[in-house]
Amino acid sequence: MQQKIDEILNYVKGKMAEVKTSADCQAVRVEVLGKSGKLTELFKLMKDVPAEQKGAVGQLLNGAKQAAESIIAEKETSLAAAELQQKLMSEKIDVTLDLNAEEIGALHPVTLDFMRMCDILTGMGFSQIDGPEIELDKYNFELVNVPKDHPSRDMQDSLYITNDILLRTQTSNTQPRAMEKIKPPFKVFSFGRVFRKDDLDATHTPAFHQLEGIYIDKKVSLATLKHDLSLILKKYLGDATKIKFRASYFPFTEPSVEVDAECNVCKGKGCAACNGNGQYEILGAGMIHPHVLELNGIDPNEFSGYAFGFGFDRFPKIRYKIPNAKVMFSNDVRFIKQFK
């Protein structure tokens, strides 16, 4: 029996010497210590032991069994390590890689100067809200006092999906929104991409983005409004630049007024960028009107306020000196390079 079992131990040995994965050692376990393995048959063979032998021979095989499972086990940890080790190395990442090796892209000027105007007017205690550019005719038009027979209604004016549905051509829908679900005093602004059948030259394209404020409160004045207004554009254009307010009419303010900027690109002259003019006309502004209140579920005689709307892609226009419009959508790498 001793000298099978040595045998059976040499013959596990030696083919622990030449395995070289784990599933090769799975195999001589199975070889050796399995169901009809060669050891096993040897504790098969117990029944045929006289009684007075069978404690030492069954120690005998206990013995060898342990001694075999060992050294299988620890040619398993060996080649368990190697794997591991051969596995690591394979998917070994370089952590030292220069990331600078990829270009890094710029932010859009038009987003560039949203954030700038974004910090100011949080300054000022405006918060912001959004709206969708998919309307509703109710919100873009009839709750900001635009009457059915107002012009820019008009098929050739407006991009309409359905009668009653169209693409906005303000950001002013976010007025009766804003009004509907806050109760006065509040301060709000919304910023986005509004339509309109426009033909694209130097200073117009039929997308572009719109930035509206909105400010009610008691005793919200005319004043109040060009106080906030001037001190937006100066923050925004440069205690420097020459501001003009001047009448003007809207539906859903009055009295209403629009604000010139002086153009940059030429000083006042004339020029391309300003269409000859001199200046910008950059924004337009107002008194909400007191319909527009009551649409909304506003007291008139308790409250008022103001509202005032940018087509904002003017603005980074104005301030990087950009001779046309087209250029800023023209999706050329080399104009967004510049604003890195």
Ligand code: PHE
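Treat the numbers as computed from the prediction; the structure is a model and nothing was measured. Heads up, when I say rigid core I mean the largest set of C-alphas that superpose within 1.5 Å between the two forms. Positions refer to the first chain, counted from 1. Compared with the form predicted together with phenylalanine:
- Residue displacement note: residue 74 has its CA displaced by at least 2 Å between these two forms (rigid core superposed).
- Relative to the superposed rigid core, residue 42 undergoes a CA displacement of at least 2 Å between these two forms.
- Relative to the superposed core, residue 33 undergoes a C-alpha shift of no less than 2 Å between these two forms.
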The other form holds:
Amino acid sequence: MQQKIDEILNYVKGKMAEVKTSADCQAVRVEVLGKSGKLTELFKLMKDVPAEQKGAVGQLLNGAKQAAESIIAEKETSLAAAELQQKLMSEKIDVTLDLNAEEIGALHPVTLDFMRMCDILTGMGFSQIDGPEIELDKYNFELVNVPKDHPSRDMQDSLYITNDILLRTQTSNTQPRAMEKIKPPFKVFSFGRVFRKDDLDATHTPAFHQLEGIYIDKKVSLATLKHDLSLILKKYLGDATKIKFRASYFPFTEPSVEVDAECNVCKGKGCAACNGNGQYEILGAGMIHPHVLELNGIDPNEFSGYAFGFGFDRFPKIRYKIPNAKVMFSNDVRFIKQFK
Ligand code: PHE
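Moving from the form predicted alone to the form predicted together with phenylalanine:
First the chain shown before, then all remaining chains and molecules of the complex.
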């Protein structure tokens, strides 16, 4: 018995020289003192020990048990202390660290630019209105003088949801919506997403932003339109920017114009941003067609008005030198973060 006890205690001492963690100590404890541990097994032999020796053997075993436990506990305590120290070091909290590390979001470049435009327009007496992105054909086309089967529907490849409902192709849907709600004279603008059946590439996105301006009053003329748009564009693109009005066609305006602006990256020389043209087309506009006024319950003999529509993604793309239109709609925070 004594020999077996010695073997076990030597085993425990040997193990304690090897172990590296307090969990290893616990494993050895289970191996030796657990339910079917080496030493526990010896206790089970007690039943075969003659009665007169039971006391002595019992003492021997209990002594061995205490010895094993104290060898293990000693090692375990020192390892646990070292482990605690290490844990405290690794979880050390730097109380001087600025806890205001919470991420603050950034505004999308289109939003940033729209906010600038918003300031300019509200400063000129326009107020903002809103129109739905999912729209009735009626507001997107029919009430702006584009009846069914009208060839100009081909100018805009539309995404229909049902026969009568589509994703608006233009913010011009806010023209009839404004005329339905507000009595002239009024001066409003509307900003938002529009959708066309376009494949995604560096210059096209199936969704893009437009900004629509509408002014209806007595005696609004093409001169008013030219004056107001020149002012808006100079404020927005810079006083020195050259702009050009040229005749165009839209079904809901007569006469219609398109406006080109000198490229503000190359100053007219031609560069990648303007496809080498030195200028780029920035908006469509015109005097609201008398028939459109009539269709929307406004007497064209009493009132006249102008409307203009910007494609709004190009400005921020040029201002912030964004090489690819795709990222503008990517929802990638790494992109947006740059505009803080
Ligand atoms: N809605 C036209 C387009 O999407 C732009 C426009 C708006 C033209 C208002 C004239 C007046 O191309």
